[in-house]
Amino acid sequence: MNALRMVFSKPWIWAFIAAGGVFFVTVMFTGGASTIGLGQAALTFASFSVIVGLGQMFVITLGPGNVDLSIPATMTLAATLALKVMESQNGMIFVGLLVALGVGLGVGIANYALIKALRIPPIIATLSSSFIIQSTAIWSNRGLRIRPPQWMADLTTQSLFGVPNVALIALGITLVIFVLLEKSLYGRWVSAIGQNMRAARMAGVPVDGVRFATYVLCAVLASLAGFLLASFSGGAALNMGTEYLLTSIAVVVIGGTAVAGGFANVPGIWGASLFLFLVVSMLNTYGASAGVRMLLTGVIIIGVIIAASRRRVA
């Protein structure tokens, strides 16, 4: 019993209980013919939301006013350059890949240069430097769909053992961000600074490196979710990052992150992108149209929200 009680005390189980109800409604609802069909693409596309998701959860923990939302731009900038480099080529995927990963360390260092030299809000700085990103992109695309490579192709859309390989490379991701948030020194100093930034600074905590790793990480991880939907999808599309800017901080919240810093959650983050693509898959399911599929998603996560936070109080 006291077992019990300790597993719903966590913020990030009712993330996942929400995912398991609604992939219940669904299968029952299907007469249970699409339950592995349904499984493997939730895991497939939750995967994306779990890397983008990782990197904003990291910022977010910095405390109230930092969040990044230069990441759909990045997505878009470091899936086209990448893709642009590799022509196709399985010989040159290790190429593109640096690319894509250098391009997310130049906009982690750019982001948090607009935000350390010009003094402004992360959410200011970050807004700004997307428009830029996404005109980079935009000049760099020119309506082009290059396809990547047929080993990242296969790759990605490939499974192994019934579980999808973008989910395998998201959880070798996930485990290393848990273990760099758990048990580095990096880690606590992020949390440090999240819950007093000036206490942090007093006990000694290199704050503003903190501050620029944080921001740096975000925006490679971004730079790989891009570059791994890219060759998912089958090309980079001008649009492809978009619905990642609300996902990333939606399931940041839903899995039980402190928006108000010092306390991230990367279970939560799993269970946060199952939730957010079952409920849209269910939707469809009964086929409702764009706007009552919008109403209903945010009123499932606002109830989803409530939920977690009594447990919290509690």
Second form
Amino acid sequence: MNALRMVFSKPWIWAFIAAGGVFFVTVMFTGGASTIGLGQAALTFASFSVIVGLGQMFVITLGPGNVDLSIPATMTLAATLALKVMESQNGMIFVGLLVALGVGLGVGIANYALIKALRIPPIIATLSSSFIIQSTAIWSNRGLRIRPPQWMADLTTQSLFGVPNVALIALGITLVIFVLLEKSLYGRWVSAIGQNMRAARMAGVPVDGVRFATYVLCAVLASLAGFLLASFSGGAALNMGTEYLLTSIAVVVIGGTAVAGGFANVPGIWGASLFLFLVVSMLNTYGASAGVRMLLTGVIIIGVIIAASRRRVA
Amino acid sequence: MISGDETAVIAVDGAEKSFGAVRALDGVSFSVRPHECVGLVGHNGAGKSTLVNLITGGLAPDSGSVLVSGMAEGEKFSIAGARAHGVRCVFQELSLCPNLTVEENTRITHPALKGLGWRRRARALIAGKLDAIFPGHGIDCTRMIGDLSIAERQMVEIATAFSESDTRVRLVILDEPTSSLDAGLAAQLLGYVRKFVSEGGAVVIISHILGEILSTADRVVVMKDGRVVSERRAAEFTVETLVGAMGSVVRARDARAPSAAAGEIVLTRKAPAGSGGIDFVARRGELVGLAGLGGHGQTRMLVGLFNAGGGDWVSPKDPRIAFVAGDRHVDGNLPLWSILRNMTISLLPDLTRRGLVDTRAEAEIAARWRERIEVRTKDMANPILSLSGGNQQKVLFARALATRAPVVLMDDPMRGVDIGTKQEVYAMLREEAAKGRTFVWYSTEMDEICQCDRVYVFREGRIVAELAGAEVSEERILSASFAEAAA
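The structure above corresponds to the form predicted alone; please give the structure of the form predicted in complex with its partner chain next.
After this comes the whole thing, all chains and molecules, with the earlier chain placed first.
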């Protein structure tokens, strides 16, 4: 009984309960026939949300006003440039990955430079930088659709023992991030800054260094997600990142991370990412129209957030 | 006992209140009559704040009763009810909205100020009261609270409590009202309290400065462990007997020779050219005091010294400066965290191997400091905000002292700390200074300044006097603080 209560007091549990419930309802509709297929699809698509969500989680944990709105543009630019460099050749995969990560590094540095040097609030800084990044992507893409190298396409679309490879990659990243958040000095510092930036500074936390590293980390994870997504979907598209703007924030909030900063939660990101994908596929399965789908998605997200926040107050 | 008196403004009878396993009040009877100022003293955690919360309607007693004169039979006592019957309170934790101006804050406590021109009327109300209590205060009532110094905020808070619009103020509770005020402002306030009482008002004053209580109050109530342990006319107490009643012993101030063998210089700050101020210098092993009236540039100097130490981008390998916050909600507490994590944040770099924090070593160090400074908690994993204010402050002390930093800056850190704890901290500072640590200590309390080896007196943002050793005395400091104003 006590163990059960402990599990229920975890902030991430609601995201998983919601995801499980939606999964069950969807599978019921098809009489259980789609269990494996739906599970694999959910894991695959959730993986991309998880990777960007983990970066956004750190940024949001920095405290009120901190959010990275340049994630979609960063994904697009990283994917576009990487595919261009690789020119569908397997031998260039490593170079392509470096280019993608380099884009993330550059975007992160630029974002924090705007925030720090020009004293622009992070929301405005990352939004305006995302216009520049997106324009660069448009300019370099020029309507070309380059196919990813075959090895990358195989890697991202195939499974190992029934588990999609991208889910394994995302799981590996999650473990690293979990250790970073819960065990490392950097994780402590991020959490301290999010609770009270001034107090953290006076306690000796290198506030600028930590915030800078966080914006870079977020952008690098976004660029990696873009690279994998383009490989998975057979090429980069200019709108490929669009849906991840809201998704990256929603998975953080639903996952149990404090919107006001100072407290982050890694497992919840997985629950929330699975949940968001499954809600859409459930509504699709039941044949809901696009309008109804959007409406219900919104209502369901609000419901989960309310349920989760009420638990935390109690 | 006076508690049965018919005319009491407020009468608490046999009140009991528990928070979980903690018995905050254990059968307290307490009353205040018009024309009376009652001093309420006791250690941190003696139950004073809980009693105040009963009187202001913020809490209901588990058993016993709270009666305000003029209250109808069976009327439910609440915060609004207490206010309607003229009970006001100045809280120790300042309660003004920092994003609003002084006049807007006045409007919040005075719903009667409505309709066109409320700003003007609010300003007149609050400015009039400020003038009455603190003549020559110099506070512009159109400024935001957040832009005021902590002393000015406290002045506004006090003036707000005494100001009247629709209801008459009959009882004002002052919880540590002078903790951020310098001697001059404190004297003005206490003078006003006597005037208010002589005109028929009632005041409850809570303070750790016992001289204040004895000089201002008619009657003193001593609390300990949730009970009233002593209640007498103020004239029958001396500081020694009062401290004895609270259960701790006044230790004689250690007579100290000025540290003649001055160590190497560890910290300097030049006075701005042309300001006519004195340069600041701190040597190894010194206790340097920053004195003067509150808000005359001492905190700005400390923050300047801290920021000059660097560490914005990369945590230095050997920490140079640690800081003990005074305004703990703004500069100190990390409110979501446990006591343990709040205590260890500054020394984490020393406990980190390959980027990961050694939590076992962390817990060991925290346990050691918990014992050394006697943090009152069952479990260091409890949230920091579960501690009383004085204990939170102890944790912030431990945070700074546990580091290897050779210089510790202290921004009036003893606000709301009881006298027993203060003595312990003084002893600890001496001990650390003897080991070669340097302390720069801003304090609004003369006792603390007199603990220092050398004192810089501030006036209008610069250092105007330097006193060392035997020169450090209340008279010298006051005369330096006021020199020009008097001339």
